[in-house]
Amino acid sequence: MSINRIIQFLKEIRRRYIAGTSYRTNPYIQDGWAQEQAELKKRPRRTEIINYLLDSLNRETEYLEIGVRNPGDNFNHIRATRKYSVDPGLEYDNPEIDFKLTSDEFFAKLRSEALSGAPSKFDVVFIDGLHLADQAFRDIVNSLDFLKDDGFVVMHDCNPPSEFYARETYGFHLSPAGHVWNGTTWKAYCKARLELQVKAHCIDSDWGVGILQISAEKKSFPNLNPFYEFHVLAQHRRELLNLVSFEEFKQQLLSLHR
């Protein structure tokens, strides 16, 4: 290798080192890492919340999970009488998935009674599929159609800590959020809270666990974010999400059962 080639090689190594150092010491990057660590420390996790809801029904239960990927993350730990999993297998190909379909295909078949092996109504439906608002909202609407009157629709990733976590594109990893992706699920949750006949709470844990219940109550809160802008969510997070602790939610649920 010539001297000039060696010099160019060393310059490139130096450039990459400086770029990496700049990335690691950037305040946005450091703030993003701090937000992620803070979120990971929050408890309870989604699994515990779902099991609490199932237990609260005090009966044999039917559970549906949309967007399973690795069953060891959540599905295998759910305590329901009967459990059903839906996932097209694009990210994690598992032969034990009950219905290897997209959620749209699954609900279309369920609606047309062309699907054997699934009940007509579920006690709890957990939505953790494609983290984009349009798809998540369709999953909500379809789930409510097949939910028992006192059942629960549960959603993951409803409370992204910053716009980097709420990005549209999963594949962009050069941000403070790294590989963590909440997507625009929060928009679907807020839209459902505004437009559908549901009562909604968002547990401030595990990236925001949204809980929807069928309700005929008249909406009594203003639409603070008509264009679904993240900076408005950041300013009015508690009001827009009805953000509560798990203990606060349990107390409200207990009062309904008295």
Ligand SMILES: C[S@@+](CC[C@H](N)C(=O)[O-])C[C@H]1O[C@@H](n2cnc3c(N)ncnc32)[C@H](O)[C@@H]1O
Second form
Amino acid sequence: MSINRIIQFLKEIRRRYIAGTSYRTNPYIQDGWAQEQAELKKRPRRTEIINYLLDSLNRETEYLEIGVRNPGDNFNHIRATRKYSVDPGLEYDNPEIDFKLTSDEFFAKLRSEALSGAPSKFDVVFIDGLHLADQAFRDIVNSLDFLKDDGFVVMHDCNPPSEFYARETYGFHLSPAGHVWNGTTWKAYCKARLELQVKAHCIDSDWGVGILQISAEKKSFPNLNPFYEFHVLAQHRRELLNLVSFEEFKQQLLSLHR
Ligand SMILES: C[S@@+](CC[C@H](N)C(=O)[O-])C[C@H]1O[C@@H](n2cnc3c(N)ncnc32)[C@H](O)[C@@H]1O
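For comparison with the form predicted alone, please write out the form predicted together with the named molecule.
Next comes the full complex, this chain leading.
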């Protein structure tokens, strides 16, 4: 190896060392790691919340999950009488998926009655497919169309800790959020809360578990975030998401049944 090649090689090692150190010591990156650790410690997780809602109905139940990935993470642990899974298999090849379709394809077929083996209404629909606002909002509207009157639409990833978790591009992992992606689901949840005839709570756990219930009357809220900007969400999470603890949510649900 020539002396020039050796010098170039050592320079490259130094450059990579500096890049790695400045990445690790960057305050945004360190904040991102701390935020992830804090979120992962919160309880309950989505599975427990969904099972609580199913149990609260106190009858045979039909459960639909949109976006399943590895069923061992959630789907297999759900306690419903009958369960249905929808996933085009983009991230995980699961041969046991009931409907290997996108959610749009699934609901179109359900609407045209071209789908055998699915019920006409569900007790709980869990939306956890494509995490972009326009898709998530369509999933909400479609799910409400096929929800029993006293059922629940549950949404994952409604409370991203920072703008990096709420990025639009899943594939960019060199941010403080690393590979974790809440996407822009929060915008769809907020839009539904503002525009649709639903009651909405977001449990402050497991990246924000949104719960929508069909409501007899439309409550109107001031639109505090007309441009759906992340910094406004960050300042007004409680009001914009109706962010509550699981205990607070359970108390509200119980008070309805009293
Ligand atoms: C975050 S994972 C689901 C995680 C799972 N629900 C859980 O609780 O562990 C997202 C899944 O959505 C699926 N997906 C992506 N686009 C979709 C679409 N348009 N319709 C339905 N599912 C979609 C992906 O294939 C992926 O498996």
